Structures are given as structure tokens and as C-alpha cells.
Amino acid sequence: MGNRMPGLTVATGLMKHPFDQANGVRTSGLVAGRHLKSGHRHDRHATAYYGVAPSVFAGLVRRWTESHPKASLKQWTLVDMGAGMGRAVLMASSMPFLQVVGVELNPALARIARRNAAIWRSAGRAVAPIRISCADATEFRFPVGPCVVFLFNPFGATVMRRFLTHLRRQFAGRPIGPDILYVNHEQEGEIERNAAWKRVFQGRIQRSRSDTKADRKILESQPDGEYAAASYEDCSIWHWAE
């Protein structure tokens, strides 16, 4: 599959993000949800693959650490649900988390993420251990200890509801977590209706000037022109309240 997905070839609009050029990895490209076929029943609820802007990810994690989570950063596992090719996973592994786990439903994207992780490790950029799991969000078994879940709008409302139910069951009886970091938070109403979480931030996280320029250029190169770039992402942060 891999390169044959629309959006992952130059002919279908692929343009490298500066993050890839600087680090020798492959996280660029935009794949619409209709092209992310894995054979799983949740395929039709996938949104799209696109790597989060590095400045947005860093800004959101910084806001979360300033929101007084219930443990120090080195005790948390960051779990990226819908990790794609692993850009957020790579960036998180450069921070002093206990570990970083990428969960991706599509096998082709998961394979690319594993290759990226190997490159990242060999370059000495990983402070935290990295693991990539090819799994469905509603079936993934979370590791022990505090977990913070990163979401870059990976799926629609149906899967979000199932995922939140699964998350509550996985953490029933645990003393801490899970917190949620949500970028392009289209389904945040599903979290808001769930008493297990309390929103501690809602607002725009600004892209850096270089990320804004790069993302605008990349998205304007897409043949279908169905996605637009902005200088920010609408985001929210949620603390576990039970």
C-alpha cells in the first residue's frame, strides 16, 4: 500500500514538510479518510492523515504541563491515538516522558511510523522509549501508570464515543489519568458530555511562522483542494475528573 495511497506521491500533491527535511524521516503527505482502508469496521469513520504542526504539538504539551497534571512528566506515558506516520510520537519522545506509544489502525502507516522511529532512535533524538502499535483505538490495552492521550482529530463521533467508553473502562480503579490533548477538536462535545473529564483549556494554539508557511504551501498543492491551512489549530485539554 504505502506510496500508492493518494496524497503520498508527488503526482497526488506530496510535498515534504521542513520537519522531514531536517530530520530525515517521512511524515509528510495528506491522505483523505476515504483512502485509509485497512479492512476494519472503523475505516469509514477515519478523518484523514496529516502530520500535526510541530509548533502546535509543542505548544499544546506545554499548556498541559502548565495545567498542573497529577504527576510529573517523567511518570506519564503519552499515547497518540491515530498516530499515522508518527510525527507527534517522534516529537514526544524527545521530551522526558516515561514512554511514548503510537496507535495506528492502518498497517501501511504503522509500518512507516516504525521506520521513522528507528531512524529517530539511531540519530539519538529519542529521550523516551517509543512503541508503535497497529491497533484499533477502542481495543488498545493501555499501559500501567498515568497516560495522556493525544488526538489530532483522528476519527468521527461514533468512534469517539466508543473510544471514551473504552478509555473509562481501562482506567476504572486507577489512581491517575488519563488526560486528553485534542487538536482540531471537532468531537470535543463527546468528551464534554462525559463526566469523566473536566476541560481545563479550550482555544487556539498558534502555528509558528515557519509552520504556517509550510502547511499553507503543502495544502495548496493538493489536487482536490479540500483542506485549508490556518495560522492556528483549535485545541482543548482535559483532565481526568473521576
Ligand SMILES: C[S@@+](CC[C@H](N)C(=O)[O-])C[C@H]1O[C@@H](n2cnc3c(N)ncnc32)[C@H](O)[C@@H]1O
The other form holds:
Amino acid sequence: MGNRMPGLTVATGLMKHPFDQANGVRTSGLVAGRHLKSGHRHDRHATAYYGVAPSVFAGLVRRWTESHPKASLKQWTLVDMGAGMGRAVLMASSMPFLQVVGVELNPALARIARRNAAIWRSAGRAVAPIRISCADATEFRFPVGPCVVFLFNPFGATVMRRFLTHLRRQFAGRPIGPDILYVNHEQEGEIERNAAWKRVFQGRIQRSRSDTKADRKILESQPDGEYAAASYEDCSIWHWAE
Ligand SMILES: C[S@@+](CC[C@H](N)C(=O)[O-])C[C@H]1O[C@@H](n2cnc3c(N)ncnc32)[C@H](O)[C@@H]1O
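Given the form predicted alone above, what does the protein look like in the form predicted together with the named molecule?
First the chain shown before, then all remaining chains and molecules of the complex.
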């Protein structure tokens, strides 16, 4: 069960984000990478579970829609690679995407994401259909049609390299390749080295005041004290260039 993961109980620093309070879902908590065990060889490359700041996700998607993507929003599938409990998936499903898919390696987190999706749907908040797939990023089969991949720093360089290779193979021969939206883009050098993508944005996306306040409070309450929140996230947006 998800609750047994350190970081998801009050004793290990759990505090609810206002997103959960407002929507009756469960996406709060910070689970360090070393506690994210699924049995997959890629477990040791996982960074952590933490839900994206809603204002950062909304700001990044807005910038991408302004960057002249190759199709209209209603033709794109947004794939959140490393979806955790599904906060970004829920938000994306309130936008007019064709569909939203969350891919999560950890089965306990994927189960929580599915429950959140059910709550979100029954509250009438989902405009786009939602699917949660419990899979490794490098093994996921992408749906047909244009896909935009959202990454909130899910894994380190080794898996990032393997994932980009997988992505290129999955989209070989397709008319529109995958765009990438990357928050806390620690491995952006791996994309840059790859001629398949062209960077169209690099910079800070601001957290709203209430998200900054919430994330600071939440992260300060973590007993391990190994994470901190700034008032922004370093982000980049990549268009498929081939
Ligand atoms: C920082 S969280 C992001 C959560 C979500 N995208 C959001 O923004 O709210 C990163 C997630 O990536 C997942 N992850 C790490 N490695 C993965 C892999 N190889 N395949 C799929 N998911 C992975 C972790 O389990 C974790 O839940």
C-alpha cells in the first residue's frame, strides 16, 4: 500500500497540498527515490515522487501551446512519463487534449493515480479521457497520433538516454514526432545531444504565491530535509525536429 512508503504518512512529513484540499484527491507527499521499489532494474534511477506545482504545469503547457505546435490541442495525447499519483494527469485532463495517459513504474502510486482519476471523472472535471499505465518509461507503447511527453524530472541520465532512444524508435516513420515538456530539467543535456529535438524554450516558470508557500511548507516538514522549493522551476520545451 502507498501509505507504507516513507513520505506518505504524517509521521514522515506528509502535509496536504491545497490542490488536494480543493479537489478531494490524494497527490501530496514526497517519496525519496530510494523508497520507490517496484522490482524493475530502473528503480535505482528514480529521482523521487513529488506532485508538480499546478501553476508551473499550467504555465508550461500555456507556453507550449503558444510555441506553434504542429497540430491543434485536440489532436494531441499528453503522456505524463512518471505520473506518480497523477496530479499533472488530472490537470491535463481538464484541458481539451485528445486524451491523457499517465505512465508510472511504481504500482502503489499507479493505483493511487487510478483512484484519483475516478474521483476527478465523477466530479465532472475531466474533459479529456484519462488512462493510467503501470509501466517503465522505456517499455511503454505510445498511442497513435501526435504525443506530447511531460517529464517532471522522473529519472537520471541512464534512463533518460534509454527513454529518448525508445521514443525515437516508437515514432520512426510517423508524420508528427513527440514534443517534450520538461520541468526541473536536470537531464536536458541528453535531449540537446539528440538531433531529433529542437529547444524552443528554456527558462524559469514561476510558481504562484500560494504554490510557493505550500511547497515550502511541505518540503520544510520533511524529516530528511534533502529537498527544497524555489519560487520557480527550470524548464524547457522541445519540438520534434525530424
Ligand atoms: C517527480 S514525480 C512526478 C509526478 C507527476 N509527473 C507530477 O508531475 O505530478 C516522478 C515520478 O516518476 C516515476 N518514475 C521514475 N522512474 C520511472 C520509470 N523508469 N518509468 C516510469 N516512471 C518512473 C517515479 O516513480 C515518480 O512517481
